[in-house]
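Below you'll find only one chain, the form predicted on its own, shown as structure tokens.
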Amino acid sequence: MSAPQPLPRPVYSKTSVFVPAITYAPPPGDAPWYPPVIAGADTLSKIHEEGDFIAASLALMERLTPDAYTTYLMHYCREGRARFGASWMYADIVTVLLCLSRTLKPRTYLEIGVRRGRSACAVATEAPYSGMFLFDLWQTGYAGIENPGPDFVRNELVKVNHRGPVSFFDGDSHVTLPRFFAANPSACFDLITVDGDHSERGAAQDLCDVLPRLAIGGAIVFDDIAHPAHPELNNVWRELILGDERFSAWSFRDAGYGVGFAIRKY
């Protein structure tokens, strides 16, 4: 039996993009000692759990067209405020990334795995203004719910008041990226998500294509780490993410299929 090949790993360059709103510029003449990131993961993971940003995946939710997934995780919501209270921990892609946006503000969105465009919309509703560059394949019933497209995600950004420029990029993420990349060689973002292909090497080359062009003080948030069926992106988020010093991460595997989102320091 041949050995298993290593991941794919990421090539970085210097950049010279930083996210202001978490990022130290000392005044002029003064040495720049420390890398320019002043809040880190540990920072932004104390905000997620202080700013009840269940309530607001919640309030979310109710602004969007329901589909069986999100009516479900509305009464588990509810159901865990209910036993538990203020105590209850939880998080998940949509609670992490309202939490990012509210706080870095970012300019830039890129998103890899958009389906019916639930992230894009908590993002749309912390920075409203942002650019937002939206990768998908639209497969057809894809987690066994319908998968309606670009149009119905453009709808769903106008229900929350979206008034920054959107682009669809259809087709598989290993041929649109890169092509992407090519053709806009500067391009850099404030906030990722990678939610794509689940498989190990497919979500590891995303990460790969997209982690280069975060900038400084950028959060990416990769999803389902703690997913039963999909063990394997946990070992991605390790390998490629807590065990590179380029970046502070934080990781929730507590209920749900888990969520980790991590701050690029340099």
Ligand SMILES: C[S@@+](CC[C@H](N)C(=O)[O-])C[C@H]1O[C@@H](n2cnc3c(N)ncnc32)[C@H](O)[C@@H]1O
Second form
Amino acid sequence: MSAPQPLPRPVYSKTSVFVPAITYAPPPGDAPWYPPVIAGADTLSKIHEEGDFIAASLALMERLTPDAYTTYLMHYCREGRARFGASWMYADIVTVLLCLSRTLKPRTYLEIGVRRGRSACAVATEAPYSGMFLFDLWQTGYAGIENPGPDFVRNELVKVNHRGPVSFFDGDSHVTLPRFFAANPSACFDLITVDGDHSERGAAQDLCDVLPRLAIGGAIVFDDIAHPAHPELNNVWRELILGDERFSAWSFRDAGYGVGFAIRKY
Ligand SMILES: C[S@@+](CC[C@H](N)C(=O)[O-])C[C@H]1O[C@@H](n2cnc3c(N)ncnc32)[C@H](O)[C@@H]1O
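Previous: the form predicted on its own; requested now: the form predicted together with the ligand:
Time for the whole complex; same chain goes first.
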């Protein structure tokens, strides 16, 4: 039996793109003593806890075309609130993206794994002029739910008044991402979500492709780190993000399928 292959690793280079809302530049003439990121995952998780992003997520889902999953999730969140009030600690990809978009005000957003546009619409709600770069292969009947593709997602984005440019990259992300970055060698993003290929190596490869293209002060969001059907994803998150000093990270694994985000410090 052959030994398991180590996960691929991102290759970083220096980037001069900073997210203004979360980085500090000293007045001209002052030395930059500290690294530029002025607020990391601790601050952002507090904003997530104190802002009512569960209510914001419920309000968003009411605006979008319902499906079996969002119907379940709305009942689940209302029940959590009814039982535990403001003490209920819950996070998912949507609550986290709402919080990060409100705080970081991303100019650019890259997403792998768009499906029906719910997570992209969370970003659009808080950052209506953001430029969106959306990658998906539109797997038929993903999770037993219709997965209609770009036209459907465009309509959902219209419903939440997104006014920025939107580009779709249809196909396997392991082909479309390298092609995109080869054609756009200086492309860099303020906010990135990885929620496409859920295999261990596939998710790690997606992270490797996009992490070097995250701006300083930018956030990476990685979904499903507590998903019972995908236990390897937490390993990918631990190895590529929690084990890397360049990130300030927060993980939520208490309820639901779990989600993590991290801010790039350098
Ligand atoms: C979990 S869903 C995304 C959910 C979405 N982010 C949300 O929060 O509503 C995963 C999506 O990834 C897509 N996908 C799976 N493997 C992929 C791959 N190798 N390349 C591109 N997209 C992929 C599927 O078609 C599906 O639409």
